[in-house]
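Given next, in structure tokens, is a single chain: the form predicted on its own.
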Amino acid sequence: MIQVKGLTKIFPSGLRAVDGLDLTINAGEIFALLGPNGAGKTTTIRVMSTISGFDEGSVQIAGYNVDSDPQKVRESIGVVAQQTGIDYFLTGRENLALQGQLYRMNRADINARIDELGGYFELHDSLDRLVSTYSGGMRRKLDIACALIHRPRLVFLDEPTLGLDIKSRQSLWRYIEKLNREFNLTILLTTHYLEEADNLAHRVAIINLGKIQVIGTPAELKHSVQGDSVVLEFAAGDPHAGKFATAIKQEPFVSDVLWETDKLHLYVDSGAGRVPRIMQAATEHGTTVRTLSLAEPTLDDVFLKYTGASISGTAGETTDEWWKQWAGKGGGNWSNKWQADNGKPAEGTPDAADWQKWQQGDNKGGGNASGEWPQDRDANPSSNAGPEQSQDSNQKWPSDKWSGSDDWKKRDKPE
């Protein structure tokens, strides 16, 4: 489904963020990249879906060259990236038609889409809502169902689940793997979650500085660590850990030792019954062992074996959505509207008064209990203070489509 060879790509800094990297995915499978910040993930999703170009290589999707076929490509994937790419002041219905109509699906094959998939991911009685009321669990699945509108033969899913609460978090992989099982989707995702690797991957590609490390399924990564996990922690700036590092290296039990800040990670056969003499070499060089702990390898030690880094130290950063982070810059006054909870102004903002009045139907600068679009508006149909204007100035807002506190968002057309 995927074959990538030599893929580098150079930014204009002269940063290779990728760096002759070699790829092989196989149609039906779930693969997941693992990586530090910068270690070239998304930049490769980025070059596998069409949106940036590389310097050498070549990369096959479905069959189909990117350079040359990038239509076909784009017609054969869909994309959920880190931040959401649907609109929040759409329904989930009309983010799914737009990205529908996007794909030039007819009209009928959309709405038979979209019932498919509304039912699918459990947001039928959801789709005529905002997206901004939504849950965060609920968006990632209207996101990853705005990928599947076109029916795709793979899905790239970069951090899926970043950023969710562990109740949706594991809601989300039972759907993942119920469109991998039930469809044979091939599905490519990134992501800081090990745990989410180790359940739902197939196999799992380690890369860093650009270049893919190590490949393999999570149990046979796993058993390349040799032996058990004992971890060390000591005291910050301990001037004797070092001696010590070094001479239980020499110990014939001991496979492997890495360094990450204060802690000694030792790859040990039979850790339990290993414990004491460890204990006993820290004594005898000086050294004080804060905390020790004990365990079968997981995809972390893997981690840590190919970036020298481990995994939870790595995690990428969270923002505000694009909405929020726009909304209060440029967007008009109405926009403080967004700066806290429930779309109420922040407090102190110049709109937090009017914001009240109009809670209470008394406010000239919005919409009122009574069901009238304010006059002093449509007198000046230039103004941009509110939804679509008349050109009439006796014009009213029809009471039956003016309900609540939200209705200012709402976008039907006066009749």
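Superpose the two forms; the largest set of C-alphas matching within 1.5 Å is the rigid core. None of the values given here were measured: they were computed from a predicted structure. Residue numbers count along the first chain shown, from 1. What changes on going to the form predicted in complex with the partner chain:
- Relative to the superposed core, Pro252 undergoes a C-alpha shift of no less than 2 Å between these two forms.
- Relative to the superposed core, Ala281 shifts its CA atom by 2 Å or more between these two forms.
- Comparing the forms between these two forms, the C-alpha position of Ala108 differs by less than 2 angstroms, with the core used for superposition.
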Second form
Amino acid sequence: MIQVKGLTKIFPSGLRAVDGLDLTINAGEIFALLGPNGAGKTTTIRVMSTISGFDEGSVQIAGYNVDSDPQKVRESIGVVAQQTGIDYFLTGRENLALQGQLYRMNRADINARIDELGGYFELHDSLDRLVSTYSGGMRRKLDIACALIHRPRLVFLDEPTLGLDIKSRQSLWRYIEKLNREFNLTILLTTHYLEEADNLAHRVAIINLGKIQVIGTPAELKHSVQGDSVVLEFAAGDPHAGKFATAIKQEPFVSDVLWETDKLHLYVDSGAGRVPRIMQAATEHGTTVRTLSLAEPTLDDVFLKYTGASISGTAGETTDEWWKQWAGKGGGNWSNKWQADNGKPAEGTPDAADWQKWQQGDNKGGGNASGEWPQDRDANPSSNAGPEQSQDSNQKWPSDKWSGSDDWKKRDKPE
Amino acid sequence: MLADTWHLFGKYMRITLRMPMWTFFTLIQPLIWLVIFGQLFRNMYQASVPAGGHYMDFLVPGIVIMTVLFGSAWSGVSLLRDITSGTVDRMLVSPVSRVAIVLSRVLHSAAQVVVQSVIILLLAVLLGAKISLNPLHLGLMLVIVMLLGIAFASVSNGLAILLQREEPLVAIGNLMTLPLMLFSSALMPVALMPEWIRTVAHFNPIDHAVAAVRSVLIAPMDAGTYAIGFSVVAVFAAVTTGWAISAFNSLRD
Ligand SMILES: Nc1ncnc2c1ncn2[C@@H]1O[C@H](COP(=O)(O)OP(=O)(O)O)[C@@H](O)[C@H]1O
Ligand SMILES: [Mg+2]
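If the structure you just shared is the form predicted on its own, then what does the corresponding form predicted in complex with the partner chain look like?
Starting with the chain above, the whole complex follows.
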């Protein structure tokens, strides 16, 4: 549906807002561009919507080139911009009708479509009120309805839930998810909310400084942080802690060990199951563990890993430090492990068992169009070869993960 | 393109009709000029141009043109607001004709000043001005008003795109209107002007517009003056609209 190759956009100020961006988005997918403010998300969307020019690269949208066939591209897409652009002094119905006219639909078709969308977004009762009386969430719904008036197969949503309260945000997620499921609408959304990408998207690309750092399903990205994170805190100046750390690093289930002053971060394949062994090892070495916390990796962890910075920018200094330490090591040995998984899963580990189950599930799912997205697989290693991640460039994403093309559709969705 | 223009024009008209106060607000200034100038210059005018009739009659065409200037200069400001609010982007991502986006704005402005001129004319009649109320004459006057409205709305939109900011646009708008009025026969008969101002006025489209409006509003009608005024204003409108459209097309960043 979308093929972007080497897209580069340089503003007159000399700023490379988008820098060699490669992206392939498939029909029927919800794809999230996740990045902090100023990452280049809006600029990318504007180029794809034909309203911004660009300096290098090629952009194909719905089979048309934005440069040579902009009019065809415009007819094929619906765009919800970051700023709403709906007219506050018109009613919801008038906004929708005008939008239909801009797409040269006939009157009867427009009316039918307004009824349909009004029902879908539960705006029926408010359609004849001025938009200036709408709540933020209603405006966003009207915005999306406007973008869908001409039945596009592809929509761009630029920060669709920006500025909404949690409740409206979750309600909007449900609509977006439903649009994708019921009408097989392809959705490219940008966001700087991790939960949004995590909850909504089948695949996520983390974008920072105009470059894509990594692409994958939320689960894969989280998996790339290598299992769970166990944080142990020792008494200040515990003489045995260092010895313990060295020893625990030798355990096969520990993929990485990082010190943050008196805290030890362990990355282990399956947190809960390993806690007894960790405690046992601690006792063997004569150290006292004061606190232990266990967490599944979040996309924030992924973001930190690939960009060396927190997306929210609220991470404390110490946190920042040890993540830099982590990133500086090129992600430890997790990439090697990925390759091992890819070739021959290590027997007996819970990881491998899950793996096999998943693959079986895939096969039952009647994997249509297996290996449908070869470009993605190939694009990943090169696209995350940033200056700090260059060690990762030989990383291979397990191709098995892609064998069931519908797999991402089966993920749990917020109801 | 015509259908696109019509739909967008309809939208702007609808918004304007929902906020009629704005239309009246821009009438206040011309009205003040009409009353104050009518009083201020009356004696001087009648002393200097004994055969010229009432100053009020002479002044009304000038005030009508002034209404056009004040009324259409806001078009660019609202374009900038539409750009900031995302309304323009919403049009640009649709297949709507880019020409229609500019044309609809400009025509909306023109329609607005036509209505405003009619209101000013009615008020002037109430204030005692003796002008021709012949429908043909009024129609011819409104043609000039419309063309000039298109021209100045285009200038305003074009400048908005070049300047990208509201403040300088408003400043230039204000700076531009006064000399355009003063270097024309809007307020002063040509006979009272110094030679050099007369020469400058010759190149001022406002002067020709005022002359054309005056030629139909004040009997007897002067077809020759009207024809010249019409041609000048029509060419002016065409050139400025073309310029505004090309400025808009260069908006892509
Ligand atoms: N019109 C513009 N002129 C110059 N720089 C711009 C322009 N628009 C955006 N930028 C810059 O480009 C970078 C990317 O912006 P943007 O795409 O809006 O980021 P995002 O949407 O991810 O927050 C930012 O540093 C921003 O300041
Ligand atoms: Mg943005």
